[in-house]
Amino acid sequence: MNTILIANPKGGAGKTTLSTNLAGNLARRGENVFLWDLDRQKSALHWLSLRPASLPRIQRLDSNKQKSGDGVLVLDSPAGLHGGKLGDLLKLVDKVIVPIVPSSFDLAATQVFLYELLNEKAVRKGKAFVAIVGMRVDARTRAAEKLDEFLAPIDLPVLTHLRDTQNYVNAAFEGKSIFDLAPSLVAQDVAQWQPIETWLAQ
């Protein structure tokens, strides 16, 4: 099973938003999708419990022992992930996406995490491939400039910047992803996901 880890030790970095919308994207494209929520708040599982049965199915996973057959597993990791727990998870995954919010606190916390991630054995040996996604980014702001400056020297691909929009918020209230909303409403957001789709397909 292809496994994608969404990870950042900083709370509020957008892990659950990215995880649930990634799961919704993959399900909409016809993939057999599983969602595993390791965070104590279980926000991703709450979202999944609200998901209408009429939408493409996303299955809940509660243990690595349940993994079987073909499909894609999206793993929503907890805040504070580091050390041995991070190393153990990296042994299970094929790709890692690190969401980053453009604030001074988030950038400082994420910088330490990225260097720890790059030094993990699974990443150094090429068994887990890592990329970055900017979250809640308004391209016209100074915060966006600071995010670009921060990411420039880091030897990891920056896939895309997802804009700050209520589309993600409103979809989550109904157990939906943006890919389950009217195309005319989310055309700009869906376009921002194209680099993520391309990278995952590589």
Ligand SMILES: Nc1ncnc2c1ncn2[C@@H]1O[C@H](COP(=O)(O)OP(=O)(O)OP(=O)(O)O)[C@@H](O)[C@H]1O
Second form
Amino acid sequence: MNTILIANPKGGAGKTTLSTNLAGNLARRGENVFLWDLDRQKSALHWLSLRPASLPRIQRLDSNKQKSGDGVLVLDSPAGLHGGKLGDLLKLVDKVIVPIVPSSFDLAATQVFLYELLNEKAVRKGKAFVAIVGMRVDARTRAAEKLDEFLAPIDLPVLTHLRDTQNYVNAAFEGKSIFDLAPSLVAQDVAQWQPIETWLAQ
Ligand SMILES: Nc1ncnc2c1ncn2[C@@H]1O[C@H](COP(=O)(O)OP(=O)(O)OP(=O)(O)O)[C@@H](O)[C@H]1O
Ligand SMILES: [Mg+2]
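With the form predicted on its own in hand, show me what the form predicted together with the ligand looks like.
After this comes the whole thing, all chains and molecules, with the earlier chain placed first.
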């Protein structure tokens, strides 16, 4: 099973937003999707419990032992993930996406994690591939510039920037992803996801 971990030890970086929308994106594209919520707060599972049965199905997974057959598994992880727990998880995954909010506090907190990730055996040996997604980024702001400056020396692909929009917030209230909203409302957001789809297909 193709397994994608969403991780950043900084709280509020956008892990659950990215996980749930990725699951929704893959389900809409006809994939057999599983969502595993590793966070004790269980926000991703709460979202899944709200999801209307009429929408493309996302199945809940609670342990690695249940992993079988074809499909894609999206793993939402808790704040504070690092060290041995991170190393153990990386043994299970094919790809890691790190969401980053362009604020001074978030960048500082994420920097150590990115270097930790790059030093992990699974990543060094090319068994797990890592990429970054800018979250809540307004391209015209100083914060967006700072994000680019911060990421430039780090040898990891920056796939895309997702804008700050109530579309993510409103969709989440109903167990939906942006891909389940009216296409005319989310055209700009859907377009911003294109590089993520391309990277995952590689
Ligand atoms: N692109 C976006 N536009 C608007 N709001 C967003 C966007 N991305 C995330 N948010 C909001 O930011 C907040 C934090 O996001 P989220 O809960 O996904 O982060 P998290 O990393 O999972 O947090 P935690 O570390 O607590 O698990 C949420 O209120 C979410 O709705
Ligand atoms: Mg979360």
